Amino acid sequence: MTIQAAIKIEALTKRYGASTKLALDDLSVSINPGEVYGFLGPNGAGKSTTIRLLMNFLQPTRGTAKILGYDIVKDSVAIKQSVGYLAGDFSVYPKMNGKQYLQYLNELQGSGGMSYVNALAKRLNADLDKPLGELSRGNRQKIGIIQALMHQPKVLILDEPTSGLDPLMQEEFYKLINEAKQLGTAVFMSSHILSEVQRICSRVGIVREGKLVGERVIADLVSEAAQTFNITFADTVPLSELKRIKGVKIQNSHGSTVTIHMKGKLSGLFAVLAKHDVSAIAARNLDLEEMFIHFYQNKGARQ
């Protein structure tokens, strides 16, 4: 049985005004209920753009996108009321307190009692009685996670969600997100923050100047890491050794250690330290800052 998607996004572009160089190019992307998907990038990559995009705040100059079977553009109210939205530059009403500010969001969606939005602002630690204009940036940004999540939605939008959450309210929101993923929510989350999106992501895609140059699926990344080592020889790292070893790619090489990418068996490796007075050996865990750059550093074809 095919599994609908809950956004499937196709060759979205979008230029602004007569700019010779595009904000997006040609990007195409699936996501699936129950899928958190992280979308890393600079600033001007282009992860914002899409996002506004998507929520039709921008007009597309060519390309689709369907978010729950509606039409981007066509459908952008149907759209609206069911999707959990969070911008990056999150904004408020002044003067309105949290508890006014989230009733009449309440109140516009339909969405029934104000039980679930005081569980999250408990757990969220939220002020909901001071005027929002008097809070601080993270504080603002618990509300504005709150009304993201508030009407339970079947897709959430998050640009940039944790931006000045001190660590204990980070640890919240993942739990958020992951008990939301338990329901079957699709999550299309924007981050800079390596680590967050290492930690709640089931797949992650890298934009840089507007195209998508790589997709990973974070278990693979995962299983891929288990396979990398950073071993220190007593003498002389025996590089001519290594390099004939099935399956083996040297990462680098500094004095007497060296960090090797091993696909396969790893009984090869083991024959040729065997050889060799090995002072340490270690298998790194994960680090995805370096996939990260290593889609910045070689600029050829997406990946």
Second form
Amino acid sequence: MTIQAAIKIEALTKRYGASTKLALDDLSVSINPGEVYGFLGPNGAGKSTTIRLLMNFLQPTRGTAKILGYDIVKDSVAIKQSVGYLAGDFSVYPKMNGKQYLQYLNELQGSGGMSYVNALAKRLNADLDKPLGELSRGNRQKIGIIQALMHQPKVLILDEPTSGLDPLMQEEFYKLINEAKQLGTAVFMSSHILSEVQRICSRVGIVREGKLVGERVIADLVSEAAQTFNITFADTVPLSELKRIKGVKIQNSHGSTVTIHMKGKLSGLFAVLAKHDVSAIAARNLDLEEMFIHFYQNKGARQ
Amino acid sequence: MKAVIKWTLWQRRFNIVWWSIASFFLIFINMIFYPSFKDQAVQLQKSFENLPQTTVQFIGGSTDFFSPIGFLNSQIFFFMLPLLLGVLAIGLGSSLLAREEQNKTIESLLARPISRARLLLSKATAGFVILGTVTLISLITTLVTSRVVNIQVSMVNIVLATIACFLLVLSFGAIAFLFTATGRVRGSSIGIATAVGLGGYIINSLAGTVNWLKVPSKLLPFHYYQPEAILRGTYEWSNILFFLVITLGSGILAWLSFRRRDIR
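Instead of the form predicted alone shown above, give the structure for the form predicted together with its partner chain, please.
In what comes next, the whole complex appears, and the chain from above leads the way.
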């Protein structure tokens, strides 16, 4: 049985007015229920255009997209029963307080009581009594997150959701996304924070100059990405054995210490280490940044 | 739809109060001095009868300023009330939707299961209610003050003249609303609606003496607004259709334009 994609974008294209340049060019992406999809790219690459097309704030020049099987243009109202949205430049009514604003949106959503709203506000430590115009950017962003999640949508479309949040609140946001994911919610989010993408997304698409230039599963990236190990042996470094391991590159070796760069599965390395007396081993965290920068800067074909 | 109307009215609650207070004072102050004018009506009337025709057209099209109907027409219904309510209507028409778009709060609304048509209708309804409330305060002030200063004019005709004025300014507001719905900036929508309103008043006033303006004046709403005739009970009510056609036509065009355009 095939799972119906939560979001299915097909050849979506957008040209603004009489501009000769396409803001989005032939984008095709499919996102399954329970999947968190990271949408990356430099400023002006077409991330927000894609999101605003999905929300039907913009009209596509060509192509189609469906959310939960509904067409984004024809069935826009029906779609919004099940979609939570957070804008990149989230704007509020400055004179309303959080409670009034969320009550207003809750009435529009028709999602019943405010108990879940209050629970979310408690978790995010959001101030619902202060006028929104007096809140800091981070505190306003909390209100934005609450309004996106308050009706427990099946699809979340988030444009840089953690911007302005402090690390503790980022952590709480990741937990909320993880909980939504467990319930089968599909999440489509743009972000500039690569560590965040690596942590919560299952797949990423990289967009540049309106085109999708790369799409990868995070687990594959992790397994493909090079990791660095500093290993200290009790006696001499078994260089010839290490060199024979698939994916290993010796960076440097001094006396009993060696630094290696390794791609792929680690089992080969540990098999060699098990045969020797190892006094210390240190691994450096994975850093996907270089790879994303490669996509950002170079013209890459879709992979 | 109810939620948008309710919260729009809540956001504009102080506007409604201040506009109501302003309309009360302007009407009250204009009418309260009627007894002084009435005592000198004969002398004043003679001097006003010598005014040039163009000037007469600008102040109501009649040289009867001091009879009860003439006074109400020249002091309230011909210029002051359309100006007061017209400014409010154009202000509402050009801001109810445009301010949401300008401040980007419209995205929070359209991210909910509400169609663009419903949003448009809700905003228009909120505007109608605000304008209606201030008009009602103006009507009550006119009726009560006219009794206090003993202006003997049929109350029904005062009500009808106020309704005609409401429909006239509603058409100005609808034009402003139409232009913001097409995505024009607030400034240009205010400009266009004001040109139709104020321009209509000037062209209609000049058309009494400048022959070639007679035809263009018929294309503007002010031509069909004749408060003196309403107060005298001689108004041709089919004229009201012009305001209704403009208002409904603007509403339909606003919907056609807004339903499928990009939100900036």
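Just so it is clear, the model here is predicted, and its values are computed rather than measured. Positions refer to the first chain, counted from 1. C-alpha atoms forming the largest set that superposes within 1.5 Å between two forms make up the rigid core.
The Cα shift for L242 between the two forms, taken after rigid core superposition, is 2 angstroms or larger. Core-superposed comparison between the two forms: CA of A65 displaced by less than 2 Å. Annotation for F233: C-alpha shift of 2 angstroms or more between the two forms, rigid core superposed.
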